[in-house]
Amino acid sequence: QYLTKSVIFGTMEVKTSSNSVRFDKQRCSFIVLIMFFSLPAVNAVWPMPQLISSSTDRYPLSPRQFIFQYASGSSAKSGCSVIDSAFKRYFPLIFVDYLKKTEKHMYRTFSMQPMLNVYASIHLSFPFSVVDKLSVSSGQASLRAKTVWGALRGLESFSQLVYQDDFGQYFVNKTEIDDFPRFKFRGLLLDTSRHYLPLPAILKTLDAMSYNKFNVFHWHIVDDPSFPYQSSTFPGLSSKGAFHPSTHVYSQTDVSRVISHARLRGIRVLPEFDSPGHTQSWGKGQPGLLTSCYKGSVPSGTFGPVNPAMSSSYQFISRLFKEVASVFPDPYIHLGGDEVDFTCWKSNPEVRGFMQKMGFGTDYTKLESYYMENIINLTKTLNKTSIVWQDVFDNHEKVKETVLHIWKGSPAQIQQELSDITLAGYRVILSAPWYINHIAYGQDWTTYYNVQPLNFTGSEQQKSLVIGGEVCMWGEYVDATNLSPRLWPRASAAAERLWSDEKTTSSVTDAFPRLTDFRCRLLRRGIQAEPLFVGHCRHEYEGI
């Protein structure tokens, strides 16, 4: 006979017994029962939950008797792809050795019963709430979450509670967790223009992101060096702009696979098509798009940013973005807008003439603003909200209803930027402290861990406009050969800063053994995470 117990995600009162679970129906919308004959578990969960208490009481787990099961009354039912696939995915993550020994093991069927009415969107909404509670005691663990996305985070937490002794027996300790993320936007950027990343490398990164509870994959898919996105509207962009027209491109099927893989792990896919700068590869497949640079009175044969004086430029962007909006379901799109070099615009007589016609004089930030305002308005017609790099704000451009993305500056400058942007009423994403493509000898993860996103002068209302942060892995020196070890576990430090309470996770000394243990777990799950320092992992070569 199974004993019952709960793992909950939410802020509700819960009373449990061997045969009943009572809860506040107004505050809980989704329950998953994790049932087994007897329970056990351990040390740490990464990122650190908001509240966690555990005891030395431990219970053995038997893979042969363990099942995931929806609780009676759950609003999720058979056919909920997000949770169904998570059940199948987490069994081998929890019981790694078991499936190696029993290749013919079949996953248990899930008994589904209807429960509370709750809305779970087919596509991830922004932002979406994650509130959950997890309880583990003798005979049963229970997970309660307001949404399926919260349930995914709870399953990850539970998977990290399970451990093995020296004889291979699985255990979980008696544990209670109440959890929710500190920030709603917890992103990771991959740059697939400077080096093409094969699809398996992206999918594996999404797996690792889910283990770290990141929820936004910022896909910087194109840039100056190459245009690997295979557009159905403008096929010449990739056939002429990619490093190779057939091997180094992302087809519509590839993109769909990335979006589906991410969604099942509770991750949004945020595409970025950066313009008017960073567009050299665009011009190869779209003649007339870029500004022709002049040397004196004659064209030099080189090209600069998108030509903002030509109506054809906006017609092209409109058609391209209409396609992008249909391919990428996320309600947000990143428009870039950074590092626009005005030199070529200044040299072009047509652009200079347009400047005079518009009354811009010689202030080229006004021309850039004109371009960005047009592009932002265009995205609004597609029911998309724009995200732009901080340069757009710094150049005093009018960018109503956009999210600003901070990517540069010294610590003092970043604090000032946060103050200025939020004082102006804009939402903001912070990336500047988390450019982890920059490497240094030693334990540089501590730098990322010690970031204080809200350490700037401003009111509580201003600080509420900081919706989160993002780790950036730019690709000048990164491809599939070194992506994972350069990302992990360094990005994990940022993951905890974005998820966990800052006061309870302020000690690098306390974090080190937890992160070391988590790095070993990543290795066992097949993520090639680099070591933090001298030492070893018990199963360090199993997943490699």
Second form
2 protein chains.
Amino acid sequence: QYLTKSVIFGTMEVKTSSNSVRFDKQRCSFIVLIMFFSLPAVNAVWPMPQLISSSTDRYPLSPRQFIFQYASGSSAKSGCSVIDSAFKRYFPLIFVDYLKKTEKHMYRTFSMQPMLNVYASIHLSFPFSVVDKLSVSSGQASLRAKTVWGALRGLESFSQLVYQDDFGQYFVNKTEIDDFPRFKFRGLLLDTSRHYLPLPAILKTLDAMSYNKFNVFHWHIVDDPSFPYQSSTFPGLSSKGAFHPSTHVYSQTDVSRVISHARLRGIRVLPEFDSPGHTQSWGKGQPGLLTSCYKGSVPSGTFGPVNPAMSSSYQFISRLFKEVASVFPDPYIHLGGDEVDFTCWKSNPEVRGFMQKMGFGTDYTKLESYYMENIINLTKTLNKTSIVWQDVFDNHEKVKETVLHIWKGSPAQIQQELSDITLAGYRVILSAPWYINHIAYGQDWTTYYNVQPLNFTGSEQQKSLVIGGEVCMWGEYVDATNLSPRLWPRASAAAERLWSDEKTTSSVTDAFPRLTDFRCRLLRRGIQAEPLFVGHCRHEYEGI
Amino acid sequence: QYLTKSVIFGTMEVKTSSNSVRFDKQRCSFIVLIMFFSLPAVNAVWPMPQLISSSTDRYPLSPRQFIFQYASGSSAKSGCSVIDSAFKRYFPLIFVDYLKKTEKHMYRTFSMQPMLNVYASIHLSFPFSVVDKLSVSSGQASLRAKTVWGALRGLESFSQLVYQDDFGQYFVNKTEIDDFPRFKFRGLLLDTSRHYLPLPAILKTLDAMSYNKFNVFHWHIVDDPSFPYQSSTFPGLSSKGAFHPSTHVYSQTDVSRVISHARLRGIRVLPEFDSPGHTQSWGKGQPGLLTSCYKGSVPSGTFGPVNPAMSSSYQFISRLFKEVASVFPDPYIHLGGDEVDFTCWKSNPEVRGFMQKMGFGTDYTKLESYYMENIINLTKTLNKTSIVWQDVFDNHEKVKETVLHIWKGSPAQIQQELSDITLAGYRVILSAPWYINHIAYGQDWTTYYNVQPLNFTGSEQQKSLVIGGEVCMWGEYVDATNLSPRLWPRASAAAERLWSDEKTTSSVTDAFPRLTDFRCRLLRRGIQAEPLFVGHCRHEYEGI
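Counterpart to the form predicted on its own, namely the form predicted in complex with another copy of the chain:
Now the complete complex, all chains and molecules, led by this one.
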């Protein structure tokens, strides 16, 4: 390999008698060896493509001459906002030093041989193709995708194929990639209720998600502690329920910005308005919505879940969801439905009366089902599909056409739940093994990597109902100060599990150097990703 | 309390019919109540002063008129670099909004009543005073300290007494503080070998240390993975032993900058050059230093600890430490001495021959003792005192005048070790309960807070030998990306344990709101301190 390098750089040997430069050159050749052997180009893309073949043939890239262009047969053409803006975004991601004035000089000094141009062309004229293709060969790269979203994934892969040698010269190896995601739903949850996340933290997370080929941002926007969503229909919800009515809210403009930032990166925004539990903050701006808890025969002054006995509750939810449905274009809304505590309902005479009237006896799961069915139907009238946490299934509510979201249980319980839910014919999203807010000393990413989402008893038909998985970053102990280093690269382990073939990515040992390398790439792109273990990146994070 | 506020702001009521402003005002008064009741001024200083009394009488501070000045009787006068630069540093820490152009306007709008000036005066003419005093009363604050370092601590306390009301107006309450640290040695260890920490990360940590009244930066500068210290005597150590010879090193200028930054903040820099183990990276630039390990009768190609059988080893250490002693002005050097694995020594025929010659039999702890005694004596000739890890005591080496550093064991073992070491008459530093690199889900700061350093069997004389404690942030999983949120405010819990009276700070419940408040103050000062639990700060971290 070093011979190849010598040939390519035949005219560039720097001879000097200085000791320090000699050491430097020795280290350089060592680093090159690492690149060629420990981190071969064939493994350079995270998450691992379905098929990738590459050779050691490499082509230099000139940031001065490199252009992206739509191929002549492409159905997407200049003016396609998603691709146009991706071209603009990926240039500085690929040529990461180029825009830094101080390093420009380098190219003048070292770039002595003529460079080859590489054109990334995007064909969008193959609607029946199942597989997106990225091909890098002499002088040209070509990307064929059946959707703009596939084209975005291909651009990400291409950007990861490019590397710099020790002289700062950019290269890409001859490569063929056929790629598609294993799961359609590759989500990440942020919780903006337990702590408020300023907009830059959310946008930065979306950037990092796109580098990891995540495609769903599950925005757990409100919960007990605060209601930062600024509703135009009910402004009191945030003005009274947010941590602060002006500084700790998401205005309609903020929400639009998140949705548009996400869309341009091929990411859907799935809003969650969890009810009837987890709604303490809702009550502040919407008196009468929550159940008044009783101590004996008098109200205790505290409140429980949404009051399911009042028609006004459904009228409120209906109006709120009508707004939510129009603000968030995604065809799904997450309705929550988890951890409903019946204590307060049981204490309230009005609720007890309603139970009697409805013939529910003392089975409060029936009341919960009644509530959930109502708001699921209400969501359906808004032409949206519901996603709910597993509790709704566990309590035997009728939830047809709804997607179930698994969040709890031991590994064995999770497997059972996957079997049961899919046997009942429901689609399912898996989150339980990816509660990434839980931290532990050491390399816990391996746990997230080793998850086998389809390892449960069930038919092929059942397995096909597992539409994907989602990493959850709950906010009890997380805000913008520690979000990025806790997410990355730990969430990247789940990203590969959700995108890549399980057989070709079954080894933690093989993944380690690749993920170490990818983490350095994240750093280089400004993502505050923490280290996996002892070592270093060529460019360390200094943005302290 | 609200009445008081109404009187002070009697002329400032903002009347309006707008709903949103009405909500805003309600929240404001609520926040004021929190400040007066949940976070009373008496508890506003972290770590808790030895004695503090304060009243609800408060004085407005004008950033335009506020000045620091040396009191007329002060022995330190203008020209004292430590205090002069502290005056400059603390102004923007106290008036945190003042230098931001956008918020200047506020003072014009709301500052209607004349303000009182507060002068912080520093008396340095009381060499026999045991207690430093800070007194804030009508129109003037006065700080009496017997050393410049005490004056720095007093300035920190004063800066924490100042708060802003909801209109951005600065206030300080009438307060009397008598203060002194419980322990003389309040350290924090950073490990720059397992990951390189860029200089800004170290300087920022020193800033945060001073806010927490830590006074020793234990710089674990080199270890097995890398040797970033750029030695002028042995440049090969870093050029071959660092992760990168230019980008991942601490030049002499860098080291000076760290020492000077620390000194101005009242922080000593204690360098550690750990040997004979933990020296893999040393071997790269100093061939022949490490023991060559044998497989049978031939060298295996791997290396063990420093070779204690060669006089050249001691000559090398002597020359290296001569440099270290002159570069680092602190009277102490940490010599390490932990975790020496005897396997390689046992395999090496030369070392075995030396054992025989010295009459050590097969007891390799004697060889280890021989090595440590040699370098402790060598350190003594440089007029420095040695600190070593507890292993050196555990292996019964003669270590008179040396300070022992406890780093391991169960709580019971740690108590026993404290008893044993102090009974033998050695001074001791406690780190074992404060290995803050170990993380766990939830509020683990309480564990660090609940440590009782003097809770062991021993006489008063023995207890007085516990000179302090040290928080250790080992670098296996930590670099500049996650250093700050992992350190702060978790290390702050240890900071209070080391500074404050144990009786007045025995309750985690009482500490929680104070630490929550202090964490927000750290954020406001640009320290990326993570949250303790659900909630918010008025000014969130946005520097993502």
